[in-house]
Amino acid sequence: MSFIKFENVSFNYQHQKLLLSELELSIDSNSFTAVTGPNGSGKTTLGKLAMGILKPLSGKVLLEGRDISTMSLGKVGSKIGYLFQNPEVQIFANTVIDDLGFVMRIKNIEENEINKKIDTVLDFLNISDLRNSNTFNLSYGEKQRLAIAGILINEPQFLILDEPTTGLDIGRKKMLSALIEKLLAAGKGLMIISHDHKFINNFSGKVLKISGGKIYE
């Protein structure tokens, strides 16, 4: 079973045009897929659909085979990560710690546990050193990678990541190219939305290209 399907899915935006015209698109839980095409293509459409953000105008989006409109936002969380294109909106606190903290905290997590888990997203994103840092501070691959950080915590299957190479010079490219490897390699299945060729090159996997609202592999 796909961990995500598309059935003859179509969507538009109030009052415009045809966006997505009957998709069809299986994507399995530890692959890992590039959806590419020109600015206004619906490229990111296509994720905010898979992560149930938005609601098809006709068809359907499943995820494990459930009707991804019948879960909660919370739900479909659990399971799949977003990082959207800017990631202060995904940073809620003043400190790396209490950031990552935060949604822990309100499920009345032990505090023992919150900074075990904390240390072991850290840990893995090469950023322990910032654990104490104001957000406020970091650079803007610091914080794409704190909101990454704050995706795994939830220790979700598949990440979804929207134009992830935006704003990053050849050097942070090349730190978050090397993340990606150890998602994969974590078992992590992705998904990523970029116009950048160049860098979806470096990982084997399905190319997806959105053109006139169909998608072609």
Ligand SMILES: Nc1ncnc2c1ncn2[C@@H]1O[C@H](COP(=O)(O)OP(=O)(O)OP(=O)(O)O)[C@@H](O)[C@H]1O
Second form
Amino acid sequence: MSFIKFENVSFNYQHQKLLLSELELSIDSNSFTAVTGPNGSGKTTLGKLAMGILKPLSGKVLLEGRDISTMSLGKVGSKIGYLFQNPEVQIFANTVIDDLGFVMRIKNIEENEINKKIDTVLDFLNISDLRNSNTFNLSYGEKQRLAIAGILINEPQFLILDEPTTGLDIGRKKMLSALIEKLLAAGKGLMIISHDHKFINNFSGKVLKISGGKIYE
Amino acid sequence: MSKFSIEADIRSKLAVVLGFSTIAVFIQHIYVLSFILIISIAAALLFGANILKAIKTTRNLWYLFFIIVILQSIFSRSGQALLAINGFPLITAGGVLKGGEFLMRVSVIVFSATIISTSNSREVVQGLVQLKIPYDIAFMVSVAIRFLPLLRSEIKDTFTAIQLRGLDLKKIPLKRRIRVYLYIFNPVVAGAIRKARGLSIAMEMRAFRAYRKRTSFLKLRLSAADYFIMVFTLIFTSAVFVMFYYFNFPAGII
Ligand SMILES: Nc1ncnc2c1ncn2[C@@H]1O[C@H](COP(=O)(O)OP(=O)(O)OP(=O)(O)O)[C@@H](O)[C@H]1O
Ligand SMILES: [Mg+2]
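To complete the pair, please output the form predicted in complex with this ligand; the form predicted alone was given just before.
Below is the entire complex, every chain and molecule, led by the chain shown above.
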């Protein structure tokens, strides 16, 4: 059974023409998929449909065989992590540790356990030195890492990253590349939305191209 | 779309909005308010404003208005009791009337304001400047108008993102939900500050305010229709006030 499945999915934004039409797509839980296409072709929209953030006009999106529109965002978030095109929208607290811990704190999880999880994630992303930093003053690349940390702390099986290379210099891109390899090695699946062909070609997997409302492999 | 709509100068639109809003703010009478509400909807349509879209984009504002209406109906008690608990009048005719008046007043202001949205922001700035409003202030108004949609889509993403973190907003008890809202507040404010900072740097680099007096290529000119609209608005607004305060029409209902 495929992890994410699009069945005959069409989508348009309100009062606009059809953006994606009758898409069929099937993605495995530990595969690598790249999504490319020109600006405005609907890449971000495809990612948001896969997360259940947007609802299809017709057709169905299935997550592990279940209709994603019947699942809460919280439930989807525990299975798929989503990095927004602008990571700043998903950083909530003033300090790095609070940002990674506040959800667990609201849920009354034990402080020991929270700290253990935070340490593990910070270590995995090589940003342990940012532990007590103020989030407002982080560099763009650091913010992106923190946003990914916030995603990984939920231990999702799959990640969707929307344009993760914009705003990164060559060194930071290399670090991101290494991180993606590390995630794949850990058995996670990834979908990367990007028009940075050079970056995408670092990885082996499917490359999907969106154009004119259709998907080409 | 080739729908009929009046092409008018931003200044005559401002006059209309100002006239209607003034009536709505000062005359607290349900008949007058209903009348002005109908007129302002008609005017908005005539100027080609998209009212349905305006209602949709201000959806959250309307929730807030409804809460205020309910509170107002409960707290201002006068007239006949419509709902009483143990003989204590909870909702009264007077309260409901007050709530209704409030709702109409804000509707008039929101609907007539949609008339302004039919001009682009450059025209709004130029209109304000030619009305002798300092350019700095006029410019800030236009920036606010332009950045609002962007801010809104970011706020939407933020709401989505916090739920994806595993917080189900509907299932969290109220007390903790307030804490969650405080966390949502953070990226929203930070985003606004960052945009403001970026913008001010960009403005400095383009030598904003380097010269005291700015000249501009765009010059707005008033047409005959504009003069007609302005004079008509002035007469209409004055007429409503004179009728209401001098001739006491329409008379009070309570
Ligand atoms: N909330 C929205 N309401 C209306 N239209 C939208 C909305 N979001 C996106 N669009 C439009 O839908 C189209 C596809 O947008 P989308 O963000 O999916 O493109 P994209 O492929 O991710 O582009 P980019 O490469 O610039 O990130 C664009 O034309 C965009 O203007
Ligand atoms: Mg995009």
